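Just one chain follows, in the form predicted on its own, and it is written as structure tokens.
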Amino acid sequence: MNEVPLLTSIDGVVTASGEALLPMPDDGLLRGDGVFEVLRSYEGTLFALGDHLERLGRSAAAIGLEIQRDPLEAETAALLARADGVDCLVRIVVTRGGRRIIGLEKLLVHTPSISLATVTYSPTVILNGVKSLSYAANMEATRIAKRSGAAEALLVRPDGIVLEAPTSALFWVSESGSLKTTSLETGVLDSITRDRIIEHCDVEVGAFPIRDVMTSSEAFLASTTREVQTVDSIDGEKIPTSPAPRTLEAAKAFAAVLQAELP
């Protein structure tokens, strides 16, 4: 298999991405004022490109940044064009500077199951549902995770209403059997992968506090870069994964959309 071109296009101009520079100052860097997406391509296309320009366009109307959906699109497609077919990463980033920044970028690697360690945390309000470049508190929280030897970070507000983790969705199937997700209302991120897994599965979705989660009998972690990822435990504490039928059912809608909307 051929490997990941590792190019960034900064306002149409691409160049190695550890040689590619950012013209400043800019407050994208400076104050993390900017607004992102990350996409995944398979086999040179990129999936639900659509969706993952209007929630830019939706993140960066929340904090008044003005965007150019249409040299976003083209100078994707040139990078993209660069990967010759090849499974990657794409990230999109518009900076307060207005700035245009493209990047090629390996497929992370994700073991089948993950622990999760739940850490509080506050959603900040006014930027709730905004995918703005002011990710340190997320990336903290993971380390915070990873300190106390789990994996990844299941966030949780102050009132113990479970959110989701740093970079993906939350599902589990509670004591009664239902497939559950937070609702958008409380603070998670608007996401696609999110989105197609209700769509296409009998998920109840609302406010639900973590004790809900830890005696569930199956969860897992959707999103673009992991698809479906079951969880094996939760502060140390085992979650069943086999069997694991509404984590299986929801890989296998996710599996059918991509073959579906995919050329």
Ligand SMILES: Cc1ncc(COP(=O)(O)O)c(C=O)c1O
The other form holds:
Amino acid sequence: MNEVPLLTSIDGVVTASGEALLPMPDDGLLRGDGVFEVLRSYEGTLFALGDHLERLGRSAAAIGLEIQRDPLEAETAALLARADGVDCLVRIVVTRGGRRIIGLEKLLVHTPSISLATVTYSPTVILNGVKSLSYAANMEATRIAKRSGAAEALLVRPDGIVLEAPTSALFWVSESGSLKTTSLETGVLDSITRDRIIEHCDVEVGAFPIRDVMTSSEAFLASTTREVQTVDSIDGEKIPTSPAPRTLEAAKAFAAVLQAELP
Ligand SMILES: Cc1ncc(COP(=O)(O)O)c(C=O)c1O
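Alt. form predicted in complex with this ligand, vs. the form predicted on its own above:
All chains and molecules follow, beginning with the one already shown.
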């Protein structure tokens, strides 16, 4: 398979990503003031492009940032054509300075299962549900989890309500047998993968304490880059990964969504 061409488009001008230059000042960089999306291209087709652009629009509207959807769509399509059908990620960024930045990136390589460590995190409230460029707290949460020997963080509110991972949604099967995930009201992002799984599987959505997850019989992360990824431990406590019928059901449901929505 061919390599992903690492290219970036800034306001429609395409260069090698390593050579892309952003005119300064721009609070997108200086203050993390802007919005972004990460999409996945399967053989040249972007999954859920409309949903991603709508979420970008909602994020931008929430912070009073104007976005121009037509040039974003045209520039994304033009850049993606350069990937020549090779599976890749497409990052779309709009900065406070008004720059449209679109980049092609290699797919992330995720292990089939992953260990998590809980990290206390308070949603910012005014940025809840906004996929803003201010992701330093999310990135730091992952580093904190790694320092404790886990591969990824599981964000938990100070009042003990479980949220999500820094870049993915969490699902788990509680002792009662219900497949559960956190509600948007808790402060989590409106994940597109989460949304599709809720649509196709029987999921209880709400605000749940972390202890419900710690005693779960299955847990998994869901996101554009991970699709469905089994969680094998949290804070060193094993989560049974086999059998995992509800994880398998969600993975199959998401695979069917991809098949139905991609040409
Ligand atoms: C905080 C957060 N939660 C969840 C997700 C998963 O969202 P999606 O399924 O739309 O990729 C992301 C995506 O990056 C995220 O940043």
